[in-house]
Amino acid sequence: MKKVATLIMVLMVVSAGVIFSAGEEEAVSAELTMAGAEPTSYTKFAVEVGAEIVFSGWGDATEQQIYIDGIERFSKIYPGVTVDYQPIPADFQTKLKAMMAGGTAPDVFYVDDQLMTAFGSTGQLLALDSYMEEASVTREDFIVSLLAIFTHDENTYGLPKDWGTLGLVYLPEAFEAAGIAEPTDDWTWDDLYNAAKTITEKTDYAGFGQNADWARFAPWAFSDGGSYTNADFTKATLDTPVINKAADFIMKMKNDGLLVTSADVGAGWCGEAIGKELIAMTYEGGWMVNYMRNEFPDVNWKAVQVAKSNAGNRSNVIFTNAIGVNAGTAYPKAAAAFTLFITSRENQAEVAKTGFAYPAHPDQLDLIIDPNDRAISAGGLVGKVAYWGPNTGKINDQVSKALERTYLGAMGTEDSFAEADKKVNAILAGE
């Protein structure tokens, strides 16, 4: 919990937060008890009579149930607003762009960096600032670093629904079988390498699992100060000694037979490989808590922070997505009210109890109670938000492709990341 408290101090500004109810002609305060919580003061504002809004997001059955429950809580406060939940589990971004082009997009939907890039500067997302002001909600009610992705021309086009980071997830039984001590928060890259080597040599487990993925590469790349672009997103920074050092270390593990991909062991992703007890270690996030609980309840697993570089530095990556409103909605007030509620302290407190994701409010991080979840969330202490401006998706794709080339042996790390650097600079130049 000391780490969580530090995270609160380091990443964000804490301010007293309020949220609203609806249906009144004038803004008033009211007392409401939610799901057994203490009565909370709300600021109400009027919404459209008979509003019917459609809400869409991605996610599996577990995530869908979380939002079904959230809609039920919202309906108790806004009984006059009907919310039709229409999840889109696969190809969400592609389908939503097509729906937006065809005028059939939902009123409220998940917004990631890709959709923010597509809709944020084109007038297709509703600016939420005036509704936030009416509801006495401020940007400082949220972890402020999470809002960078969803801000354009000083307007807020999405509110973070949650966030995540990575930890070193492992199987204690693999370490016991190898006769070595389990990982700790003080581990370095060399510690990870040596443990993977011993496990590979002495057991039937693969040592470490990692796909050619920009996100899993991030903790390695960022630990000694690396980044994918410069601070103002105008120049690539992939052709650097720091990036090459991280990539070289990963490739040493792979070439020495200590690092495998999920496909190498017959799994769909490395989290599944942990669940199937095929690999001893991997970098995964807090989503493992519910995943393992639901899919592999009998498998014992643990988590610590990602390893430090051999220079003693540690960094991580922070993921976040938001809820945004279609600017073309027929019910902007009701849609904004729903967005503000779903991302509110009150609703996120209930989500936190499920272990699904970390609350986006700085004063709620002590709600993370699962020990593995707490260990993983500590990565937020040193994390970098995964955002490189409007070209984030394209830049991340080039990092993943650079790793793919090295994994396949098509290019060495230095040449591959120099190629990625050139391509990212071309992207940033609009070529």
Second form
Amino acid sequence: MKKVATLIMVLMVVSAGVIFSAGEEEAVSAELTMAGAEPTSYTKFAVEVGAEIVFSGWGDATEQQIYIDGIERFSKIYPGVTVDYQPIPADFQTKLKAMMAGGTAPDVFYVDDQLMTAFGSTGQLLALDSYMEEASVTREDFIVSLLAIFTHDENTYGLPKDWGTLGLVYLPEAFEAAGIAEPTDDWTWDDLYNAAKTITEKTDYAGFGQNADWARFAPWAFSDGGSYTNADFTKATLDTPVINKAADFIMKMKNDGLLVTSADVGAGWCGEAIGKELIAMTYEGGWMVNYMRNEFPDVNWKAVQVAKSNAGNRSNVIFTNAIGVNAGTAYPKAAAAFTLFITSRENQAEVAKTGFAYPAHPDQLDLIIDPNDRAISAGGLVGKVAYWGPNTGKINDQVSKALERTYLGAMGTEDSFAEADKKVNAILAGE
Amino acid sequence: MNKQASLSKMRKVEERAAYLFLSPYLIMTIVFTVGMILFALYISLHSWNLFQSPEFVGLDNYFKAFRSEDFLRGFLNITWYTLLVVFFQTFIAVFMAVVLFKPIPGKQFFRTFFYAPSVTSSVVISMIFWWMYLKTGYVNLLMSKVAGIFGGEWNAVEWLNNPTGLFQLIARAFGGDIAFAQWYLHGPSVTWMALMVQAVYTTSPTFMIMFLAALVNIPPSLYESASIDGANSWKQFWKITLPMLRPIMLLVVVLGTMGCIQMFDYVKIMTAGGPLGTTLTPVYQIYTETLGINGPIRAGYGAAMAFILAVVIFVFTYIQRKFIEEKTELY
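Please show me the structure of the same protein in the form predicted in complex with its partner chain, now that we have looked at it in the form predicted alone.
Following is the full complex, with the preceding chain placed first.
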């Protein structure tokens, strides 16, 4: 019996040795190559021969097709690299964290503020700076503010793949029915209020739709210089006159019956309420273009920039996601090359043609063709990137709760935002 | 002597065989249950973000949980949920079982019909209820029709976004109110009660099946003797049916309690803990903290909360067991 056990142990040790030595040999024999077609404007660099990388992201069928096309373009430049695209349409962040903890995460994947918080400071992402240098790509090639989320200890851990912001989305038919002029980029909060009032009084449309949501509140809150935290994300700035003024204005609209939530009119979100022709105006983003095209192709809608404050200032919120590389990848060069290609001007120019996303390169904004997209994207010039440090999600949650309390009449705006300020400070203190 | 030795040898062989047959399950249990529990206990004493070495913090995570308003709120929410859902689901299950045990026409059809929600995915059920609970949904429509019959008017309620508590509603009905800050006095919110109705609707049929199975085992002779002694149906139910169902009731109440305390899916799909934290549950918080859904990953804190929850489940179960078993022994 003992002999058999010893034999098994010896066999296990030997086979483990064979497996490990084979892996070592493979790594040693990996050669670098420059084969393939020439890249257009960024410098192609040597990657591991026969590299096989797995790439994952979220997204619906449209988004998946965009990346399938992107991979095809990449394969023409790096024919020796195989990219296995494995989309994860739901619960992406949760699955990625579990996969990363289990050592099975893809080589390249989407990175948002949540994943950056989890992976950036814990060494799970590959710093891309040296590869950017090799490819002659600089941080300035991108809209620099977008990179703030993906930078940690002065290293770049993700390159922005696209970005989005909010615009004033409206139904021209509602304005026509009310007999008033359509919104313009010069509108102030008061103009929006007056239009919502006329529409509510004269038509069956609800004037303005907005849920208790930190993102939709941001253009109001930031216009006259407000913010959710201070610049270094160490202190809440929610209990300030600027924030209270913005919240008061929204509540005035709500109390006067001019502002409704999507649930008030039987829709899942305000974009859907526009599609169902239930509300005249709302703040939504570029995702409306494809959504309306697919779900409500017969509904005519338009967009302009979000309204300026009554003091004449305008701000907005910018959402962005990046592509990052798993620090544990067996093919760091190929993975970095793929990331650099997908986020390159060449590839983003092709994506821009589909109208799916806004390119992350400042000189490519004129590639946005859809008139509604152009109107919405103008908000990016005056927007703040939605990132307030590693606790971004919790801070956003507190802002939404502050709004929820006021919407539901549980608290006045001042008290509610003072409460949120207190809670955010506790979160920032690590409680 | 020889016979005894051979018997003892045989027993040993049998024991070995038993362990051999048990070993696959035993190994799985040791690794994936006992091992994981011990690992979670270890982690609960550390600060850990899944990717770096755990840092020992002693009982800090436990203290943090007890200091957290959200966690305490989650416990209060789940206590209300457990008390009300377990009571109503057991009551309805017994009622349905007793009715469907009678020789009524279409018995099989009704059994299948009532059981359907139990085998439907919780996601599908959630989506149907979400739709019905909309301000413009069927529940409000039905209420307005009912109110109309009595000449009244129904103000549409946002069922899934109404944090008003039961006791607040009662206080308001009598012209008073309970301050917003005194959340612990509000009672279950309208939204929370809406989810309770959904839970009762989906779980009662499963327990109904259990009670039906138990009803079959009650000897008909007991009812015959009771009839001869002059007991009417109501008396027979109280004096025979209910006492004979007690053992299965223990199972139903314990399973129901454990299921309720671990409530997660409806909250995740429908409310994310809102409005204003009135549907937060401990398991939902364990999930968000452990996986860093809204902030940094705090697996140690999540594990500490999980242990506190486990102790609570144990205590609840023990009390119920004691209470129901003692009553059962009387019979």
